[in-house]
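Only one chain is shown below, in structure tokens, and it's the form predicted on its own.
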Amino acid sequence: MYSLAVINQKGGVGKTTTAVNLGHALALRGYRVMLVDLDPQGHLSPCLGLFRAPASGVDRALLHGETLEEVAVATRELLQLVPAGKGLGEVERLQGGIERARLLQAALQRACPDVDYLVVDCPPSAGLLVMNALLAVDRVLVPVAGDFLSLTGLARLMRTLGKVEALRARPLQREIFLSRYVARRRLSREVSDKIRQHFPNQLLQSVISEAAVLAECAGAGRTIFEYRARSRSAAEFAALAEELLEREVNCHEQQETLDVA
């Protein structure tokens, strides 16, 4: 199983967008994939069409010992959905050491789902539930909106994250790219060129546009391939997806060259 979380410090940066439509895209191609919400919000479950979100969902394996596969909800032939829960907040009240960071982790150590692809929404903080998402999860995937704002949000995220891999057996691969993108606006061109420049190996070529069809289908209750399958965002999710399994499949590649030597 390989793990990702979707994660920006800063809100409005297309998170959860990006986590629906990516394990969607991923699943399009017959992928096993499970999305958790990690966000207290919830936003997952409307976006997939649970209007009345269930009531316990991943606070359940976090705070009571449940599964994932338990309180997993099938949405989509080979997409789950590990909703929120209404306890969900509660998580980040609780009193502890680094155990409290671990929750996550140890949820996927009693019983790792039967999934090629664990997708986690992360909520636009750097609280108690990103720090389990870190810890448990392979790599992070950053999405950086073409303004200063998100520029300066995705430094901090990155000094965040070197603090975490001291706590991790492995390095998080890391992978940025920008959304909510404005190709016309010279701020956004401005942006692309600094992330490029301080992280060329780990800004992706793919970019997921600023479009009101993206918001249109999130209030429909449907992802952009049920929705506009043949729109631009639709082509840029699936190219998303599609860069993503390359790098896997690279650094996979890469990972048994070292063990070899």
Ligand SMILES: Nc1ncnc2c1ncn2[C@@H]1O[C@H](COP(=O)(O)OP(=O)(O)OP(=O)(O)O)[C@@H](O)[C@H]1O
Given for the second form:
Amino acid sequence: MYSLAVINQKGGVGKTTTAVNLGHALALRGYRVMLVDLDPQGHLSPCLGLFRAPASGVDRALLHGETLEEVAVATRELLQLVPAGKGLGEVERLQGGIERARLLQAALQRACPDVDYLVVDCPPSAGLLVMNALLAVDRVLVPVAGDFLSLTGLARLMRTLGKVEALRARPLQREIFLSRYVARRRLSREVSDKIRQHFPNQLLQSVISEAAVLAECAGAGRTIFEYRARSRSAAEFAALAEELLEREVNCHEQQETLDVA
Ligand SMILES: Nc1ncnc2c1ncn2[C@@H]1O[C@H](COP(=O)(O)OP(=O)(O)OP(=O)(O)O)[C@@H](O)[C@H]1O
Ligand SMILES: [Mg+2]
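Same protein, the form predicted together with the named molecule this time rather than the form predicted on its own?
Next comes the full complex, this chain leading.
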């Protein structure tokens, strides 16, 4: 199983939109996908058409020792959802040491779900829930919307990721992409140039353009592949999935070379 968290402490940059549509893109390619909603706002459920959010979910796995399979619901072919659950906000208020940040990791170790991809949607914060994601997953995907405040936020986030690595057994693969991108806006291009300059190996070629259809499909409880399969947005999410799969293969090859050396 390969696991990925969509993170950015900035709100509204497209984390949830990415988790849903990337998750469905991978499922449509034949991978077994489990989406995990680690945001107490619980937005993944309505985005997938569950307008009455399930009362239990990953909160039970983190706080009561249940397995992710036990709290997962089937939503589409090959696409399961672990909803947030009503108690998820309590995790941020837990007292204690580092173990509070290893609850998701512990849940995965208790029973590794029978899936190919675990995709975690994170809240717009830098709290304990995000820390749980960072200690549990193989890879982080950071959507950046095009403005200069995002750049300062990104630099801070990358420093945080560096610190988290000290607590992990393996390095955390990091990838950044431009979300809500408007090609004709000069600022969008300037932001992408700056990111390329500072994080040349982490910036993906794929971008997700600003498109009203992405907001509409979320409101309709459908993914872009169901709502407008022939849209540019659907093609962009398919390309994002493709690029991530390709980079994963390269990364494994590099790892094997390191292991042999
Ligand atoms: N590329 C896009 N084009 C147009 N609208 C978008 C795009 N991406 C996201 N949106 C819309 O912007 C709003 C915020 O997006 P989303 O919920 O995915 O962001 P988020 O980073 O998960 O937010 P939060 O930090 O609150 O969890 C939603 O209404 C969503 O439909
Ligand atoms: Mg969100």
